[in-house]
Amino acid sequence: MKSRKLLMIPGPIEFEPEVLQAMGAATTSHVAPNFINSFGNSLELMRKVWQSKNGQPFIIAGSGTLAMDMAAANLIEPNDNILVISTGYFGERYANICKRYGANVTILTTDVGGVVSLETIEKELSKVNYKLLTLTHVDTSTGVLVNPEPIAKLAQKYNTLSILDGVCSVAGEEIKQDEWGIDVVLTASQKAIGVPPGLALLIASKKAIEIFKNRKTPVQNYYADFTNWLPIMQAYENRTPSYFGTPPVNLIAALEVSLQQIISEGMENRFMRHKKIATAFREAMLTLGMELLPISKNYAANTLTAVYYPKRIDANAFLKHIGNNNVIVAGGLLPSHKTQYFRVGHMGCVNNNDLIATIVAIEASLIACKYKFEIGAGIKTALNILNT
């Protein structure tokens, strides 16, 4: 009998057995030949997942917030003008990070569940000489998906660096860093990358590295400074040992395994799998009479879904009943709407059976909460989509 519940939150996610086996292997030295090769291989595999042949990858012990912090710390100097395009909690977080480094920050926002229009973004870029802009590909707080490509093209038009917060998107949503011209794409290990928490991952373009090298002031963050980490990444990729801070050996071994699995699946296949699973779940929720937080299906992410609780349903009881059916989902995160919705993660190695089990648990919870609906309707809708 299984002794644990199915984890269907927006991270950490369920992990492949081979990844966990790598985590559980005996820890080796960070300068052992097998680890050096594993680290170097992971850096090279990142380029394939990010679709960035020309970028500089970084693998650092830390969270997704550290990856956000690193990009800001190395590219921002005091009084730089920074444009933050926000679709939720983590856009606001990026604004706060940028302010810490003395930036003049302008935030573009929209109604909850929507996206900032390209016209609004271009109008702002045309008014002020912005050094860089940040955008959240998928905001974990809202489940809103932004199309990065046209925004990156606008950034290039106005000679502005672009930072893509891909914490909840890399390896789940389509990203072509070089082709789209994005200067930094960052993420964390515990989401669609499919490795337990503890790794901050990012790739910086040649342009971003040049801007960093030509900065006039020291980086105001010792641990995050590219000056310390760039030689380390270059050494490991050249299969030679180097040291600044002890790398998380087992996590990097697990990362290599997961990146190999991702590449083996094929990036386009992986994107399509995430899209189909997400579509099946969204349509199931709509069939049950529930509403999505994103105001349009076009703005709904493929890595997680944010769903409003049905009216007159006790949110705590609803979540408790789902848990009693051996599935864990997440409550709301956006402060203004926190008690109004829940979130389901469906990224990484999630499969059709996981999705159906989650919908079954949600339907069972709705029954327990006396919600009126056609029993099995959500499951039927999802299966029709998954089986096409």
Given for the second form:
Protein chains: 4
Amino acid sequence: MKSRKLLMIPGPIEFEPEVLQAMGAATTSHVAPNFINSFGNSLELMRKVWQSKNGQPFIIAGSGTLAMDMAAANLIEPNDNILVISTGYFGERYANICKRYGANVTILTTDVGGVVSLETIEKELSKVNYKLLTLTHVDTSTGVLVNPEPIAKLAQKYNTLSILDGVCSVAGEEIKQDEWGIDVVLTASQKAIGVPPGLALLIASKKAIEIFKNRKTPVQNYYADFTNWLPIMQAYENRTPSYFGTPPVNLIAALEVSLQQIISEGMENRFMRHKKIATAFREAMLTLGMELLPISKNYAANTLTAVYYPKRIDANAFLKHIGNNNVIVAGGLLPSHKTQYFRVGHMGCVNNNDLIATIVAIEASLIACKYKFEIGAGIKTALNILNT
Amino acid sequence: MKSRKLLMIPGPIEFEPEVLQAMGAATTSHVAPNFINSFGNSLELMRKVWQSKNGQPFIIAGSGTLAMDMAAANLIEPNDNILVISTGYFGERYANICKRYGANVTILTTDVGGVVSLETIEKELSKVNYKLLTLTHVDTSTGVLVNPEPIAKLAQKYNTLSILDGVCSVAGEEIKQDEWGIDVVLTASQKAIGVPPGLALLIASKKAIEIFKNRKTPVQNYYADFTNWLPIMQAYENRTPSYFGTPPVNLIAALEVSLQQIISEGMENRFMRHKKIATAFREAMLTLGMELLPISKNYAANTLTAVYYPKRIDANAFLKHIGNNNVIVAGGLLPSHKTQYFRVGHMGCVNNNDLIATIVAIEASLIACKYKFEIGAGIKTALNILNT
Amino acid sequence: MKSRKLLMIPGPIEFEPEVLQAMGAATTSHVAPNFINSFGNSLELMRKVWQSKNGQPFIIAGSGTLAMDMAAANLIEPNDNILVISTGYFGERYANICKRYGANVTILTTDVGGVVSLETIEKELSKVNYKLLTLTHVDTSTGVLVNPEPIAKLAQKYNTLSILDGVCSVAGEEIKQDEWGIDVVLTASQKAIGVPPGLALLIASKKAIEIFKNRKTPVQNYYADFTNWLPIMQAYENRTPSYFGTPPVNLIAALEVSLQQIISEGMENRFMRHKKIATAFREAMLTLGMELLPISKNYAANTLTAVYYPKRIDANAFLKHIGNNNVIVAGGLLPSHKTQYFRVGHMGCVNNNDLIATIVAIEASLIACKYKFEIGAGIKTALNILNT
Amino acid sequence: MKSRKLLMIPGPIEFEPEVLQAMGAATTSHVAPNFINSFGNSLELMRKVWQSKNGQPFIIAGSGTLAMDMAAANLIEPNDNILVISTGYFGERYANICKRYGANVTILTTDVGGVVSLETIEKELSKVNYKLLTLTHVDTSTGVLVNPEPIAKLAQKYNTLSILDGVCSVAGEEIKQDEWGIDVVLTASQKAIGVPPGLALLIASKKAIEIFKNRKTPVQNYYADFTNWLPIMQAYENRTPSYFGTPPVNLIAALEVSLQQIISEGMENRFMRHKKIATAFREAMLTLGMELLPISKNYAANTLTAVYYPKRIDANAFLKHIGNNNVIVAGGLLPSHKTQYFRVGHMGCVNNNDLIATIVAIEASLIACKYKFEIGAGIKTALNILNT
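Next up, the form predicted in complex with a further copy of the same chain in place of the form predicted alone?
Next comes the full complex, this chain leading.
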């Protein structure tokens, strides 16, 4: 579908050949013994990647938005107080989702590129009795990274459930679900998990499952209802078949392959690789005189980077030149700033070659756009970081 | 995943090699021009397969249950009167889904293997002012086929919307959505559509979209809300990108391939092929002295067949022997009769060879189970039908 | 390339999905560690399949004819006396090859469909001092099977080297190279070995290698010269790289997969499966009133069957109808009888389903050709044999 | 087989995904209509790539060495005078091949990295009546490029046949077989042709075919004999099946895909792309203070580059570090200099990203090996050339 072009958007990303082979293998029955085993293994491997021994994993056909929706639909009842900590488009989306389920939603926002301070969050938590808070680990629209650990601790302090939208972070940014005490960590397959789009993935803590089980009202959303899926996930993890809806067999086979590769790399190695590559990319962009959308490097994600176009550059021409250099990057997403920045994904099985190719394509495009800069300076900066 | 075993369950089924190649091709961006074109083509090809020029197609990551859920969630408002015409497990499920959205649900059922008479339906429609009725074209749990045309006409007569659950029928059983006046025809990818599981597919009539647009209450289910997806589908059909959730790129590429193959075969040819193969299979089973779950051949589906195990046969041993003959069939699904019957899917790119192999495996298994019958009689019956 | 049609010719055949996946995987370097290992494993696995601990395996890019050519070119010197035992087209070919290398060739033939008697062979061996004899295990043109063991014993008695053309037999018909004392057993990848065409494969005994090493004249054929390849094969088996010509990386990766599958099945099981399937097919053809090309069942191969067209049948129409039934079979090959018979391959991963589908297609074609027979009789015969 | 590592050796190279898909597609019959068409198309497309309307193309299972062998075996008779113009390992090999067929071989060599002058060649041609001369367009062992046009003209002047060993040049370096009057241009699939290894490819001029047809002695090599293959190639080009040996079906299907891609790019564009990329790589190496094996840039190939290791660098450590950077390059091949240089292939579908990744890996490796140089200098040089 993309010949030998390099796909450097914040999902879907480049996938390992073994993952694509699993995608294209002849589909078997959803109750065939080897598929049951793949499904079971995938659930167990998720626990390792999420660093959650005690949580309940779910693998459902759908997009990342479904994962967000599931978490909300199952934990929220009408008139619950919900606190949404937003750093962009997907924070706004979470507020909308929560409202859909009848919640009283308070949304904490900040300037574009910034993060909500812990003080602000604590102040709000101490003011109202919130049942649940949501935070976006990395907002795909802005590349802003939030540190979930202290927020999760605050949530616990105020007896509030926490949902981490890890769509653009799980398997790329450090997460320790059990240790940090996060109640739901959710993601989608096509990001750092390294599998073509089509899977919503999440792990819910024991407490979250308990809250769900003690609901007073039925879950409003039928497809997303844990009631339907919980026995299925438990059955497959016990290596017995069970049916609610037909699982996406090929995607789950591919998921098993990718999760095994992730575990083989080791979570710490993987986080460090993401960090190094992200640092190299950010510093290269800064060297070229470009500005990042996150207002501080401390808030800049390791899975993608959002960069403002230089002034007086034609954004369309700039992106087109990058494409001509066999690299695919993404435009802006945040409605208010959409035309002012572009986004580069650097997660999953991304390697130094991919990153350098991307910086080269960006430099080549800047040249074509008559932007003044020291040719090769971005590459040099990146190399210095990658080679340490 | 399944070596050279033949997958003869009612979905997932055997897929064409070209479809699997599309599944395993390197994923491109969801806004790459060639993907936009694949998505747009798929939407247009759906119109041809559904025989609906005027409807609005939707392609969403999810299972067939999501397609059912979407239709209900978008068209039902609390306290609507909904009539569910049930012929098995999936009729029951539709009743549950409708209740979830606050409907007053009346469910018309009948004996296992039978269909609800038109008289009963009309009587009910004339009694209560129903906003919407649902019917299962082929219930995957029973293999019972319902003729949708007269029911759709009745629905129109009583100004009632109609939803056809075509999960186990679209692209296998005759459907003329526009001509018959059905408001929603929904299905899943892994059945007669011929694509690995992971896509919910439906076309909604203009009237259905209008009813949706004039809702007084918001759609209760966020992920399933047409509001989110309608602009996306319209954009891709106009060959422009748009974003709500990341579309399942590989599945849609595979869908385009399969829909093109379906159109190449021709809808009439395809329906006739399904009919001939189904007839051959049913008659073979009857010749072997087995009984069908549908109480009349007139109600027997062309996409799958449900057959009672012969008396005194150990069901597990029977199914295992079939597996040893490199054919995979499915057990029962209807809770009340689950252990009494098995199901064989014969849809999509199924051909005579697949069918004969299945009958041979069944005969071989019957021999192994010491069932008394004239060896080869089933094959002979099937051959006579296939060769006419 | 063939959609879901069943390929039932005597090579190429149906291949296992895992073998095709290896074919399509991204090519690595011919000196990459994992490829060195695949190559080394393949050489070792060949020893198990050939049942030869002491021989020297060779894996070379080329067709089966290259394997025949290599054996002759390396072992024959001008004016050597060579005895060719022929049962068809490929015996004739071997005589031509031997002549090309300056040999005095005596060819023993018999009526089409027959085999040369041991008496005739011994008489000839006792008359002339033959350096080498060749025999065709299964002649792909006639489906005639020769028992190699007693001929190999005769060769030893008369101090004559033996070459077994196993193109259509290795991994399908019983062969015990060491035990039977055969000096070269050669084959091609696309037959019972189960790998797409492109590999010439052979194992040469210690004695053959010694004879080769003591040649007085250089090997006439450069590409086929063991001198070039022997160090390469030894290096890869020792898991070190070495270069003469670039090995066909993807084919060798596929070979490793297929040889592993063969060993997993077990050689005895594999031979028995081939025998049962071949018997079922032959008996089915006889039941339908057709005649086999081999004049005795004792000479009928287990890897393919050659069948005369019934009288007054249009051969082209007959073959075309079989194709319309999604089965591909082969026409005749022996020039003198080419238009009088067809050939069906049943080797490698062939299973009962494939065989039955083929018989069904043949019966369907006979019906279409207005041939008089009891419909289903062939199937019934085959089933009775397969189910015992 | 190689995960996401970049394969930058002088063959096999990176292949386009569409080519690999054709490799892995289910094999069909060698006489199936669609395969006949693929084979016929491939022969016709070869004519376009070779720029030879009048020549006879051959596609045979084997390695590049087989292509060399075929040309020699068919055109040489014992005691023919043959002139071999050598620039490395493969010139030496050609001399050996010619000797094998009884030729009196004169070999013209020069210092490693140099080319034989036209004067030397003409002097030799004027002295002896040579039937045939061979020249290596690009010697894979040295990366030395010879200009074939003037040598071909000299050959014609002296009524001498010419064979161009284009294993490492066809589809990468400019060749106009008809216009330049070269009698045989031969290659292998895994180089700039862009198909996994396993195919020997050549086009023979009308004159060459005539010389072959008028041989007084039989071709010594059976497998390579044009007599066997000529009718096959003619049949397939006429879209009729014919049999000598089973053609390598999957490789030929892949060949058709790749030749179509080559023609789509356009021969002139393709040559210019190779030239630009090669120039960028060479200049980058020179900027880093490394030395090329070719003694003049005028003799440096556009398909691969041979570079001396810097002094006091541990070659094994150097190559290993490159591998750690996910790039695979090749060591030396010329026996006399094997440990002193390495080789980088840059042909086929190679793009700027691949080249830059390779230079980055080389720079990273030089850093790790404590070589003193200005970090980034190689990249900068390459970028300046690629961006013009």
